[in-house]
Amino acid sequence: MTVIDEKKLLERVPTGLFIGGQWRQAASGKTFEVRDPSTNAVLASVADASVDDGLAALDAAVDAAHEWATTPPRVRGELLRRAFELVVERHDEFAMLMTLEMGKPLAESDGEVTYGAEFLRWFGEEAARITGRYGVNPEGTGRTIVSQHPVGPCFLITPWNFPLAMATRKIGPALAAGCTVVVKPASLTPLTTLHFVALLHEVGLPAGVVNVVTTRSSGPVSDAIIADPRLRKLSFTGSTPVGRSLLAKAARGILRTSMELGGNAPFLVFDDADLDAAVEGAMKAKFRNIGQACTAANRFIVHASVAEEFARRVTEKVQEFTVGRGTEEGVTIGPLINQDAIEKADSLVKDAVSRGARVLVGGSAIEGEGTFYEPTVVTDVAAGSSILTEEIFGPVLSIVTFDDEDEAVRIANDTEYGLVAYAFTRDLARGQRLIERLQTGMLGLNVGVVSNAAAPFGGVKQSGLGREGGFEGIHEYLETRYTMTPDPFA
């Protein structure tokens, strides 16, 4: 990687609000300060936008709506195009930042920058490919045409842990099908997106296609956009309490939503499994992201007759990480987001322990500076413990046992989450069972990883609505007109 002068890049990177293709300060002239989790110094000071803000950022989206979606598809896709091959040429740039602001460790930061770069070359492609139909209708009276169109302007709302890869994966699907947006960025860490923002202004994007609102006062804001009759799309990122709150605001105006909301990810491991392929999954399934991800394993869920072997292995590669600020080199576990991430792993772990859990490394917030927590194994896990029900967002990894394949899909499916799931076995036919009875809307077997542009991202039950990335992806931002003609013969 290129070596990149932390404050130079901060000064780069733009502070304030983007609306009708112009930045300008909130109409209050307040800020807030963006932190580095590591160190805690203040990174820069951000606008912090009012309801007035928003509403203007909607008006710029309004405005530019009808001109955008009848922009040629192509001519859409290749502005994505360019904004892809900018982003990859400022890699290094992109990647410093996002460890600057969030903590994830370069390596890590540099893979989300490759991933999130993907969803502007997919939709760049897929803005071309929006189709429809035309055909007789069965009793020969007419001609059916189905056309799809731009829903119109949309509000985005992304999460701090994925900063680039959150706003591409929305941006990029809602431009290549010709609607507008406003994008609200999570308040810990809106400095990607502000920099993502000035690179699609670079290429030309034409002014209040893509409008950006940083706020800490995200209730206020947020709920004067969504009750705007302007709006007809609100997608968002985050929790399922704020998630379920969202939609009952969205139901007023009848909006198209997409919602990626919690998960509670079991982690499958039966006794014919490739260990050390289970291990190097489970390696990357909760540790990604210093477990501040929702597709992050939280229940590892192992066959009794490998339960302890597969702790050995998991413990001994725990107590192999290097702990520390993201920018330095060989760390591999960055800090948790704030101090509330960390006192929630904490009373996990505490609770878990309470109720007979035994820990084989770890388990401790590590004093000093920063957020720092341990990467902690926990076996022996009893039915009951909060770790096995709650979203832990950190670097735990917790151990239950089970006797059969029915117990283990039974214990994987008790939650009302059902974003994603991990599964290992090298029975094939096992592995064509667990697609159909395990209640997840993604399963990687045999895999720890399974975010990728072209497939569908999303999850089932409370998990969320909708899908992203993938063919599917796009067709959140469509809306399916029908019309009949007469029978041209007649």
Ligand code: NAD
Second form
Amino acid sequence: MTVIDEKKLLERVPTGLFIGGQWRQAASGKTFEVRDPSTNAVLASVADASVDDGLAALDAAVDAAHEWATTPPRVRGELLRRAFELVVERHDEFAMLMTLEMGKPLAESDGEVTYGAEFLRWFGEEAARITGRYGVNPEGTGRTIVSQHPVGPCFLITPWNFPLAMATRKIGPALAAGCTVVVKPASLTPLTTLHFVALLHEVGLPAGVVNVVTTRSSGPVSDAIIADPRLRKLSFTGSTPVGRSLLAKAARGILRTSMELGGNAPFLVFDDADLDAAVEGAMKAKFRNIGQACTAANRFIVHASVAEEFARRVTEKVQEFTVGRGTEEGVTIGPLINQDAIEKADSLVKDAVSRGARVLVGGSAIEGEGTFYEPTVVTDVAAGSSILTEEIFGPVLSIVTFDDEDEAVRIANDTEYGLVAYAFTRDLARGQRLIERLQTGMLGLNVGVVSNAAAPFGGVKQSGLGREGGFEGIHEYLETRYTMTPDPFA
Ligand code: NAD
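For comparison with the form predicted alone, provide the form predicted together with the ligand.
And the full complex, kicking off with our chain again.
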């Protein structure tokens, strides 16, 4: 890994709005600060877009829409491929930038660059595979042609927890499908998106195809874009309450929508599980991204006969963590994103303890600079505790027990969320039953990480609508059109 000079890197990251192929300040001249959560130091001041700026970005996306939709798929694909290569070439820069603005340890940012870049390669390849079909109608009186077309201008809203991957997972398929976009990154972590969009400009993406608005007025700016009849699609990744309210707004324009929302992942450990693998999977499923992932295991549901052993082993692993600034060598757990996140995690732990849970390690915020929370394990968590119903979004592993498979499945499905589940068992038939019984869009069967650009990522129930990645991902940005023609022999 190349050592990146933080200051020099930050000087190279654009801080304006990117509209119609040009960097510009917000019309009001306003800016807002982006901070390092491990020190609270200001990293940069970026443009604070108003409603008018947001609509100017949509104007640019609309103006560029026809030309981009009619650009040969191979050309679109090769631009994405070139972007993939350049992200890989600048791997260390992107990793450092994410660690600075979001806090995760460099090794994890490194993993996200690989994952995030892969969406550019995958969808660059998919661009040339958009197909249709030609058929004879059953009566033999006509011919049906089914074709796929870009949905039109899209609005993409991304969260702060995976600054690169959440952007490429939307921008990649949208561009491959022939759609132009306005991207609104989270105001907590806009720098990675700005750096990435500068790279897209550098590889020769035509003006207006990708536009970026950074703003602290997410609500008003988004509302105006969503209400504009020229917009055809909204893709959102973030919390369920915000997603729900955006869906209601999108309903007015009957917009196509993709919603990647919150999760409350169950992690099942059966009595026949390979406990070494389960512990290893648990550490990834829980502590990756400092627990701040929609896919983070939220409830460890462990067979009563192995619960004590499992708790002892994960506690030992947690004691090996080094908490600190993500840029520092050897750090394995970074800060939480802000003070609200600390208070949320802490209140969930306190509530569980007040209902009889035992803290095996951690359990408190860390005093001093930055927003750090001790990696924590709580066990004997009572049914009804908030930690089992709410997204923890922090480094807290909470354990409940079960006695048989039916009970495990009942507890796992007892949530309005349905993004991902994890299950560890050596019994193949049980694994197959779980595929059919667990109400989630994804299942990690004897693995602790499911994310992969070639697979359809997404949830059911209140975890969302639609899929990102895989063969399915590009269809979120395509409309199916059907044409009837007469029997050419009649
Ligand atoms: P959030 O809902 O607060 O914000 C997400 C994005 O929406 C940000 O860009 C934010 O600025 C914007 N936003 C906030 N209020 C808005 C409004 N009224 N109108 C328009 N935009 C608005 O979520 P977050 O805290 O950034 O991210 C964490 C959440 O995201 C968690 O619930 C997590 O589970 C979820 N998430 C889901 C996935 C997934 O793929 N399912 C992936 C990552 C994160």
